[in-house]
Structures are given as structure tokens and as C-alpha cells.
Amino acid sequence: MTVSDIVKSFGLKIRAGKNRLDEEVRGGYTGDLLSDVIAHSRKGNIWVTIQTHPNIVAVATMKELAGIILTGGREPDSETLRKAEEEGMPILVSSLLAFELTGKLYQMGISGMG
């Protein structure tokens, strides 16, 4: 499954990283504490969070994540978008709450063990 497949399945809004939507999603991680994401996410995970600040791009890039989904309709700030474009990191927006989106991703076959 790719980031693009997830975008299409949930009607996500693409805010950055359009050139990497063909990235394979190997699993998922939901969390808002950056140190937890650093410690437990894995390469190729799609990250579900409510955080919108530029540090999410640094974490996602360092961990080689497939992309970031902001939930609850939250929008990234301009500095976050600038950094995401520089790094080619997909940032997507969903109106669903993190709990709901995580459940739907799991139903699609994306597990936390990716």
C-alpha cells in the first residue's frame, strides 16, 4: 500500500510532499509525544498525530517515515510546510480524530508492527 492509496481511501488533503505519494507504507504509528515517536516508530510508517509544528518534519525525516497525517482538521503552520517541502515529506490532513483514523488504517491492513 502507498501513501497515495491512503490519500484516496480517506479523501485526505495533501499539504506537502506531493512527489513522494508513491512511498510504500510498511506500518503505522499514532502518537503526539515526539520522543515516543522517535523511540518506537519504524522506517516506512505513516504517522498519525495532532502536532503541527516544524519539529514533526525533523522527526519524520530522521525516522524515514512514509508521511505524516494531521488529524481533527488541524493544519500545519507555514514553517512546517516549508520544511516538509524541503525534505519531500508528505503532510496530509484528515478531519477524522486520531482514534478514528488509526482504526480505519488498521482495518485497511496497516499494523503497528511495520
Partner chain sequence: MKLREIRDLLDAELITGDANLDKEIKYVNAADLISDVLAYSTGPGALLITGIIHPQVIYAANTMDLGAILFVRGKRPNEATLQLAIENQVPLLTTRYIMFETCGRLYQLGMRACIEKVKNVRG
Given for the second form:
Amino acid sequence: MTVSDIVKSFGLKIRAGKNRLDEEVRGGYTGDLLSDVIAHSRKGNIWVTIQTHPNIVAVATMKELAGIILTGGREPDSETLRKAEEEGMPILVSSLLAFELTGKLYQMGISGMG
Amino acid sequence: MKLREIRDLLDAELITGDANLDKEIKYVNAADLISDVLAYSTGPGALLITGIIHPQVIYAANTMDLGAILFVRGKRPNEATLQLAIENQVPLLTTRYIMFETCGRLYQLGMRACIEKVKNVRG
Amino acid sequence: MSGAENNIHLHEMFHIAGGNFTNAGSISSQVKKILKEAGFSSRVIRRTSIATFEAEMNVICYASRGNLSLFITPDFLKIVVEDEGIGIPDVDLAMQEGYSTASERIHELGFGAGMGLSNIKNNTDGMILTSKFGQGTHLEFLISLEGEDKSVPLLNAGG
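For comparison with the form predicted on its own, would you give the structure of this protein in the form predicted together with its partner chain?
Full complex below, order starting with the chain above.
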């Protein structure tokens, strides 16, 4: 499954990283505490969060995540977008809350297990 | 779903002693930021899935009349948080699964978010 | 509002220490207890305690100290929060959901989502926020008691 498949399935809005949507998604990580994400997310994860500040791009890039989905209709800061374009990190937006979106991703077959 | 079923599904441990495990839980909110707990845990007696283990999460639970709190990734609160939870009669559980897996499993069994969708918040 | 101000049936003041993250929410819990004991409806209690929680967190995260006052009148509840601290350089910007100047440390404690002021706005019937950058912030908000059961003993205390 690719980031693009997820975008299509849930009608996510693409805010950055349009050209990197063919990345393969391997598992998911949900959370807003950056130190947790740094410690426990894995390469290829799709990251579900409500954090919008530029540090999310740094974390996602460092951990080689497949993309970031902002929940609850939250929009990224302009600096976050600029960094995401620079790094080629997809940023997607959903109006669902984290629980609901994570549940739906799980139902599609994306696992939270290594 | 009963709290007992949630515990069993996630190999979770009840850490506040003698809570009522027959308590029915219908709604869930997964959040690591207090403002999101306060904004979106509106279902009556909702379950909060979180990684925050500080006392403020118990005060938030008290404010929102949460049914229970489930800590993920094996996190355990310190003694102060635990005592506050017992005083406020908020059941605390901890599971070793990460938030993603925890949400996925509960969603699959029919648990739903407190709010289905939020309005476009900006613009 | 001036007429109603003469009719205050309860006034409690709480001190908030800036930077005291571990006790964040304790004043909101005390306010909730007062309102519960007074017999207000669960809707009024919930709205007031959510808004109070956010106001309390703002002082803890961004100010060096502050005071939070609760006023109960027959027609509304009013909370006034005054703090000394860095203040808010751009109040309009701060009101936007998602806007936050919180540090990483604040985020890791579960604060600073940029939702606080809009959570207050969404749970109250009127709010005023003014700030002097470098000095402090004054916030007050009202929760209307219209449609509330006026047999709440506290409201009858004054006659």
C-alpha cells in the first residue's frame, strides 16, 4: 500500500510532498509526543498526529517515515510546509480525529506492530 | 464494550486496584495533548488513550468525566498521579501496545471517536 | 453588567504559580467541586471547568504568576485571570486554532497544542482577552446561567 492509496481511500487533502506519494507504507504510528515518535516509530510508518509545528518534519525525515497525516482538520504552519517541501515529506490533512482515522487505517491492513 | 473486555483485548493491566470492570465504554479519544483531551473527549464516560502520565491528565479526566484512562507503550504514571486517580475514582490501565495498534483493535470491535468529524478549523 | 456585579453571591480567588506543570488542572478541579456542590447543571459545570483548565494552563506555560477569580452571580458565572509574564504579542494570531509558541518541553508535557484560547471561546458565552507584551495578560469569560434551574441554593442566598 502506498501513501497515495491512503490519500484516495480517505479523501485526504495534500498539503506538501505531492511527488512523494508513491512511497510504500509499512505500518503506522499515532501520537503527539515527539520524543515518543523519535523513540518508537519505524521507517516507512505513516504518522498520525495533531502537531503542526515545523519539528514534525524534522522528526519524520530523520525517522524516514512515509508521510504525516494531521487529524482533526488541523493545518500545518507555513514554516512546516516550507520544510516539508524542501525535504519531500508528504503532509496530508484529515477532518477525522486520531482514533477514528487510525481505526480506519488499521482496517485497511496497516498494522501498528513491527 | 466493557472495561474488562478492553483490558483483555489489549493485555492491559488495571493499575488502580479495584475499579468496576463491568463499566460500559462506548466512546474513545486518543490524544497526547491536554487541549485535545478537553476538546474531543465529549462522549459520556469516554475512554482516553494517551501517553501523558502526569497528574494533569487526571485533572482533565475529572473535568471531562472520563470513564477510564488507558496508557500506551507500557507507560506507568508516578505515585502522585496514581494517588490522584484513586482519589478521583478514575480507573487507570496500561497496555504495552502502541497507540496505533490500540486504536486499531478497539475501532475494529466497534468503538468510535467521541466526535465523528470536526469542522474545518482554519480558513 | 454593572447591575449584576452588585449581586455577586460568591467570589473565590486562586493563585497560580507559573511553571508549576505538575499541578496543572488542580484549580479547575477545585472550581468544578464548588460548582458541583452549589448544584449547577452538568453542562454549566463542564463548560466552566474546561475553560478554567485552559486558562490555568496558559498561566502555567507562559506567565510567572497569576490569579484566577471565580464570581457567581444569579445570571452568569464569571472567571477572571490576570497574570504577570511575557504577555501575548499578537492577540488575534494567538486566538487562531493551532497557533502556538510553546517550547518542546511544554509539548512533551501535553500542553501547547494551540487550542487553548479557542477551547475557551467555544465553551463560554463571552470572552475578553487583552495583553501588554512583556507585562502580562488579562482574560475574562462568562458562562450564562440562562435556562438554569434557579433553585440552586447559592443563587438564592442573596434573596
